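First, one chain by itself in structure tokens, the form predicted on its own.
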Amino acid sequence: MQKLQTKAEILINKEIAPGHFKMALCIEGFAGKARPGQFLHIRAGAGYEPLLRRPISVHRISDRQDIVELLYKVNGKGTQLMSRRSKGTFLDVIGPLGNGFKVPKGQSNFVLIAGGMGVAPLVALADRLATYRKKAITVIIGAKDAASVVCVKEFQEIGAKVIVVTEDGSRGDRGLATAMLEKIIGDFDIRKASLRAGPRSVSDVTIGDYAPEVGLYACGPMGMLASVAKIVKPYKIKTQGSFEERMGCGVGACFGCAIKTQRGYERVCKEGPVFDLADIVWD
């Protein structure tokens, strides 16, 4: 879809957890055409302060009402300004930008792993997977503590099995999301797993049951994505990761968000933010 620069009306902007906000925008002729994994580039204030826009992932997409939901965490001046914008006011937005997640044919069971605010685009992906594939979805949510865990209910309502991992153990298992992924893979030697068991209920599905049919999707900090790439490499699991990088222009002009891939440097805002993790050069 050709990207648009337009005014988006704020329908909802509320704090759902300490420092975490959910915003719903009405953008005429826009929402139903955005894809999971894409993002909006938003002018946070009413004027040009701050100068740079903020890239915010598409969190949920309405096909009928031109409504896009965003999930963001206040961690700087731009997001602080966004958190103060009220219902009925308008934001200047450009989007949808970037390339979103792809779902190759043959995949029927999906594992999504999120670190921190990495949950934001994965809810839109889970929505799409549940709607069009109607197969099993397992979600691993990693967070610093219980207060930082968001979107569990949203994933459960979609029909996904949700595993929560917190660094301090205040909710779910204690540790890192990547350690949980490693444990799941280790529990089931996917190279020997039966591929003919047939799908069971969502809550029973594990990655080991259907290895070649598994689509693994990750979003979170660079360190987490690097760990995921290392974990899955021996099993040759196709894994797409959505990168969170600071951006200048957001449209591929400034190269401020470039990362090193097997094809050379590529821009997170233009060629990404979703990449095959096997294509990334992890220095």
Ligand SMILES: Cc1cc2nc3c(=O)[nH]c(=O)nc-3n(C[C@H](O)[C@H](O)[C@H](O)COP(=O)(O)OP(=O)(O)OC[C@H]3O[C@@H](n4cnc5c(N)ncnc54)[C@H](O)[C@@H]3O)c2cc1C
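Predicted model, so just to flag it, every value in this text is computed and none were measured. Residue numbers count along the first chain shown, from 1. In this text, rigid core is short for the largest set of C-alphas that superpose within 1.5 Å between two forms. First, how it differs from the form predicted in complex with the named molecule.
Once you line up the core between the two forms, the Cα of residue 234 stays within less than 2 Å of where it was. Core-superposed comparison between the two forms: the C-alpha position of residue 223 differs by less than 2 Å.
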Given for the second form:
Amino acid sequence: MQKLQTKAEILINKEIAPGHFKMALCIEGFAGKARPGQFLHIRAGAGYEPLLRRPISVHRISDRQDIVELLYKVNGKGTQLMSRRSKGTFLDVIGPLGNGFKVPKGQSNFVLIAGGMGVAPLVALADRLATYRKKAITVIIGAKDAASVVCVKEFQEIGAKVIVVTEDGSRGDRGLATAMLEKIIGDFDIRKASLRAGPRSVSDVTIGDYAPEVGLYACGPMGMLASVAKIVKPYKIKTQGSFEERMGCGVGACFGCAIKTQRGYERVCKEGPVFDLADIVWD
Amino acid sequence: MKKINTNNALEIDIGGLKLANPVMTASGTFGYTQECRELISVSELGAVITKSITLQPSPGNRPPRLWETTAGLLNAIGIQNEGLDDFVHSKLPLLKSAGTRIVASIAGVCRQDYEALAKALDATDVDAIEVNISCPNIEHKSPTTLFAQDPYTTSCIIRSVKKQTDKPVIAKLSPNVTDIGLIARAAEKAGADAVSMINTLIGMDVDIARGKPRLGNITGGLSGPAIKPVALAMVWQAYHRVKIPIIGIGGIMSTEDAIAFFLCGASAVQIGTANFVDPAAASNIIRGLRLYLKNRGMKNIRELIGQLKV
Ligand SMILES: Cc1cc2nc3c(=O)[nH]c(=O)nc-3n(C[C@H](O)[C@H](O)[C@H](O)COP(=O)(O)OP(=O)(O)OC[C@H]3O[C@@H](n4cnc5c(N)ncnc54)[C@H](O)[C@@H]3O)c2cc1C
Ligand SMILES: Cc1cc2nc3c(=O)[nH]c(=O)nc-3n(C[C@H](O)[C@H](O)[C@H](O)COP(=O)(O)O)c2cc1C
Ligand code: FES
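Could you output the structure for the form predicted in complex with the named molecule, given that the previous block was the form predicted on its own?
The complete assembly is shown below, putting the previous chain first.
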């Protein structure tokens, strides 16, 4: 039995921004098990209301300790119940589940684009990428307003360049994260020549002609992922996106979390949640 | 194959399907076991009922396919599966290695589909066939929405299936009927070795903000604790109308829930939605039943069946 269904002790559960909670869990035997992009399936309460578990991404993971951090936003009944659980109590969790992000060989320039709570799994990814030599990480965080911008400090501490975009302009540029992505890709194209000098920071990198060296990762609402797919298409940049669907079992048994791909309906919980954006059929 | 302990108080024979214990996992909620093998010990289960198999691969319905309701779950999966050939050649060998009884659930859009499926499965080593004539999420070539809504179509399909196989045949019935006893009788007369009930109740939910249905397929099937009272009543009603064993399904989450079904006349139970909430639900229920019988000095689960005091 590789996966765990177990009781996880809550070490920390605190509100870090309005409606946004950070939770640290201690799960015995968890060290080294999870990869960025995977998730835990959590039973929010003990009764049947809500009935199903809730999928929450691993936000920060340690290879050495049995501790995993989650970042979640109170959305409805389940996440509300989670937010009220106090330190020292236990949560019933299953995980780690799903397939995480892949980092193909030869990549050294990474662009991460997050919409809303999409930042949650991308921090784990950035943590992992930061261990690579000669890398450059750029993170675009898109949020509704200044109050919902989270994780800027985490990304900066990892050594990433962070660009914040808010819909109401209350922090960073006004607009959508995807518009910023378009701008950056254009930027890369102009500076393509400098790549030969060896990539060091994001401004030295080209995307257009050197696509295989660029890793683009996206996490956010469906509309945002669709728009990212459209933007990157002409550049042939392989882009991985983390998707959300409503889940029943979380382990691939019920076919409830289907998403349409070029290969037919696949399961977000099993084949995903991370998919190559080029594989998704957008309706 | 695991040897069945004859001293086992939980051992039961369901129309020729001999089980080490009367707790199975319900069709569509347990995959083909490999998904759950990493979490629980599948060999403990009385049987696994596979996701319904169709003749040809079936893509399933458009998402969203699930919506949670008060203590319940609406689903409109639409029997996504890779079809009969894939089942026989790639799924079945794996299933058989799980160390428990394997019941193949079959579904089709016409009688000929069921016939072909039963014929093909008869040649395999599945232990029994459950005939799903009650899935609310696929369209049938039938005057009623579901085959199981009409005693005549129920009996036609069951009779055809029986002609194709010597394996125990279980008719899976729908709660979306006026008289479940009538349908259960029709299945029995047509030769069914057992009936299982209930499949999901047709239901829907609405997103009032967008003025749209919650499911891609508009309507779906309701399961989970919310349907337990309906399922209990139907098992009780059918118990007085048929002699063949009844397998109770619907909202069973705990040992107590399972006992209620046995008291109402079920000879075995299937666990569905509970697997999503707690993959250990079926194992816990098996353990709970064993303890319950022991504490009451009962030698066999049969002593409990239909013992409701009315
Ligand atoms: C793989 C994956 C990883 C996720 N990671 C995070 C994360 O790190 N942080 C975070 O804040 N949120 C994350 N989500 C979204 C989170 O699961 C939902 O916000 C949460 O389930 C809502 O539950 P609720 O009871 O609060 O809301 P309700 O609206 O009451 O939920 C009702 C039902 O809808 C389901 N549901 C509702 N929204 C979603 C959704 N967006 N995705 C899947 N199921 C949903 C619930 O599971 C439940 O079945 C993730 C979703 C997926 C699929
Ligand atoms: C996601 C899901 C998929 C299902 N798929 C099937 C199926 O393929 N065939 C079938 O006969 N029943 C199917 N069912 C019905 C269950 O087997 C069971 O009859 C029903 O869910 C009621 O039991 P429960 O309340 O314990 O879940 C499905 C149920 C769910 C929730
Ligand atoms: S949630 Fe059941 S298959 Fe993905």
